[in-house]
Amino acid sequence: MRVPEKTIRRAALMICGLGCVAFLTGADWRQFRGNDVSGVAQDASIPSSFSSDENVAWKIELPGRGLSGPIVVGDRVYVTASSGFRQDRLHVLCFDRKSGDKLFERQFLATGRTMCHPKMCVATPTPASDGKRIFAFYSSNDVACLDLDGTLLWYRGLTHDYPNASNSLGMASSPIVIDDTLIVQVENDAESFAVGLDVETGKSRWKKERPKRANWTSPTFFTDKESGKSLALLQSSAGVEAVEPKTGERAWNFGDGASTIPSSVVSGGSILIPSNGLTVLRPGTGAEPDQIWNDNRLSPGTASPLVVDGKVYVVNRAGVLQAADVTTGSLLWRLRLKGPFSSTPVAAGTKLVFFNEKGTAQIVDASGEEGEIIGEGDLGETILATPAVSGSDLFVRSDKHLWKISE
């Protein structure tokens, strides 16, 4: 049977809005820095400036404390945040992404040691999703599985199964999933480890032994243009590993130490590590990658490394942001920031949002030859977490609330 003409043009008008409907609503934002754990949302666009007043789509009160992001799946935004005397009360929360409206609720009690240091709480590290589920870790070493509906499928108290894995000023790394393994960095100065487990059953599918030293570095990773295949790569004092995600093995190492605080960020086909201010690798065939630059001037304090457009922008513990080629690391140009700073800074295109601690946020226009700041927002509120970016809307967690900033 012949279709009509005019019905295919009708389908494919269909078809095409249903596209346009998808781009509106914005790409999943599903664990720290974004699904390829880079900060950068290429097609997104969001207000230069904005103010708890102005801007500003929803606010939600949230319970307890959280110095987690936020993440995106689909029209969902979910969170984790921790409460009580002993922030033993474990939360995850679900909310519309649209209307803001609660979807979900639900409470753990932490099995693991709960003890922090004053500026942080149990609920630091970001949650993660594979599309499916919603994996929330927290610094009790307590790792919840969850359907997005919010049933629980699993939970895995790794206290219970390594019990001497504290770290007494709490746990920041976020975990990751690459492909079907959950991979989560338990780095502290006593039962030090990293774990790959399985997305479905929770089981443990690797454990391997890590530097007995204190780490709040979360695990990123690289994936070989050629041959499509994906490492994990976990940060430590002593340099870093990528191993294979599904086993554990160990493909390379680089072992001239790196930071216990910014992570390492993947650009191309290099890996920018901040490692004696920063060093960046490339792969090859060898037991060790390939060294194509350091330079000790662009050392990171707080947040992570953030590249964009063949650049690479650090902020240093002065709050001065650099910016550098990515190729050469020759400096291209330094602006100052109000500080201090613990979120890693995001890309929203070409503007790059700084949020400092006292909750200003500084919006950096970086397509011209020298950076420029063009906007500020001032949520008058304590912000540490690395906020979240789709389409035309920014998520940002503050120590209280949750917002939706957005034109």
Contents of the next structure:
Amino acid sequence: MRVPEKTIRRAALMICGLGCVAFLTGADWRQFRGNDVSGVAQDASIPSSFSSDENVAWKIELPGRGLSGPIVVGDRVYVTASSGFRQDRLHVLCFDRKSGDKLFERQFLATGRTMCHPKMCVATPTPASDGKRIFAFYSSNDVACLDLDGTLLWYRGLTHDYPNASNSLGMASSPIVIDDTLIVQVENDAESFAVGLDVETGKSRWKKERPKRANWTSPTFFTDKESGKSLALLQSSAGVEAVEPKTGERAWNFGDGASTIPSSVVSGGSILIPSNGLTVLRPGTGAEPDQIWNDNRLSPGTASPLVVDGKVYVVNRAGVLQAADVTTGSLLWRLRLKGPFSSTPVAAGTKLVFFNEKGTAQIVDASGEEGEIIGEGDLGETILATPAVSGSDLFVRSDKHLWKISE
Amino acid sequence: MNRMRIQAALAPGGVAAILFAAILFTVILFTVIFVTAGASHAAETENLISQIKAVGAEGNGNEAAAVAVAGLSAGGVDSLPEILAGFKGASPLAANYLRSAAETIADRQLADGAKLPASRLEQLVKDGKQDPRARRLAYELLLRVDKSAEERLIPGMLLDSSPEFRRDAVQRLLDQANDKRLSEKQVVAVYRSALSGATDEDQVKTISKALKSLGEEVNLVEHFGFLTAWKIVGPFDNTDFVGFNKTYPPEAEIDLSAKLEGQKGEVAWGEISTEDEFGIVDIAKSVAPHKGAVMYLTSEFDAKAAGDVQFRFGTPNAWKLWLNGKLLFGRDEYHRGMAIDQYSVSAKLKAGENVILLKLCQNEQEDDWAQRYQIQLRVCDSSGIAVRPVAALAAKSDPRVASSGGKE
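Taking the form predicted on its own as the starting point, write out the structure of the form predicted together with the partner chain.
The complete assembly is shown below, putting the previous chain first.
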């Protein structure tokens, strides 16, 4: 059968059009540090300079504070917030990506403890999405699952169920979705555990005890290239435990200890763990992963490390950005930034974006032999949350506003 | 015969009678249909609310609750009052499902340019028998269509059972106190009134500071209901955290005359009290800066009547709390901060003497920030208003005590 030329032309145009739309709108950024928890949007292109009145597409006032970053699902941006004297009012907000119009807001009352260190707040964990649902998690250990239009699908109160699961300084771990399972770490001094929740029902597929020590790190995952099988990586002061997402069964364990604030990052076949500085593992065929290298000079402060094009970037407590070769660990260059930092950096291509706590972004060009600050953006408000990058847009959450930065 | 009847009926009077009968029949028919439909709708709403209220721990009932939320959310605005009334007796989890349905309906209604049932919402806000969470939600929905509701409703909420309403009412008075036209006497009266409803630390501190600057005395210990006098015994061993789960003699029996084997030799019950404005009992300063230690504190609370209360307290140390020999809760966390109302434990007091026992554990950390060995405990109702022991009530002339309706 011969397909008419006209039809082929139309199909080609449609494919090109869809491609352009996808490029213009950008890919989803569905959880803390994006879909693959790397913090990298390879094909994104964002402005090199901006300020509170330059390259701001829109700016929306939020009903409460949050250290939670925004996420992007299709043409919508979702963010959480907490408000009230006791911070027991939990908000989930959804905005139109293009216009910034609020599409819905849902509020819940915390069922767990809401006490936090003044710098933190109950809306500290970044929400997650599987593309069909939004999972909003809070320091009170409440989990609200909504469909993309804001209808509540299920609700769990993990402190309601396990009353000693809390931290008087606040909890910060952001959940992730793997294999239809929401992986949530609820780790503290008193009742410490991780759960895998069925995304459909919110019921626990598994729950396992974890080290009884306060832990603010977020889970990540490692996917074996050959089998395509993913393992959830749970970090704590004890190290990193790799578990099967659907069962919670341990696949392997790294027991040399790890930080309880910055989280591990996975790049290619390597896992970079904030442990004794920075430790790089490569899961192989054996029961335990091989340690590739370790360097105690590469010690991240609060922000998690970032890997782009074979280089790892670490901001230490003094605000110095260090770049090292992922394969060998050799230090490539250093660059002093204006800190302090709570937000984890993200990358749009080879542009690295570092927001300090005062609300100033420093854009570092990492394409050359040395890193270079090529632009700054001062939003003039406290920023402790990790931004989201999608297409030509940077979504940033300050203490009072949600911003869309775009040319 | 039939023809005669028909003819008679067709006579002018007969036509009217038929017409009347037809209208009556129609009215009855429609009334029956509407009443039946209304009753069926109400029953359906009630059924959906019941499904949501059945949601439990571990996600049990989540699937049914999701179906019910979808059902309720698709309903009309008329079901809003029923949904709000459904908060009564709902668990914190179920209340969040109900809230979500109510918000969805209200959002849709307003987006369609339609109205919310303002008078029914206001009725619900004023109805003290309704759940405080539902009343607050009703108020916030009402504000979306009637901004004047705040002016109308909040001033009367100073002693409300909802802490959020009280907070708003107190804030209005704080704003009022800034009115430069008021005399000093009037300002004091406004602050005194504000204090009667205030239970949030920030507002109480603001009021207390203002009153003191005007030469007024403020007793925050009484206001919050802090317990300031305790019997104390210890230290017992808590090196390597062994003490938290170990049962020392005071847990088995409180004998204030007993000599007990402690961490460093024999120990006996003594006394500890505080004059701290916020009722902080400081073991490290008043007794000794014990490390790796367990101390027990006990106090009696003479309740006028049996009833539900909350023990609210703050401590940077690990703790266990008993009431009348029954363990209420314990928490094994050290030096993660201390704040007023940091913990809240529900309990049931009996009328008369109630024995409170506290186990307070200190770890062995040497950091400067890990040396505090303190407790600040108060007894209050579920909304944070102090519940005072009989002795304090007898001595008290605070007008709020008289008007707090059984809180004592």
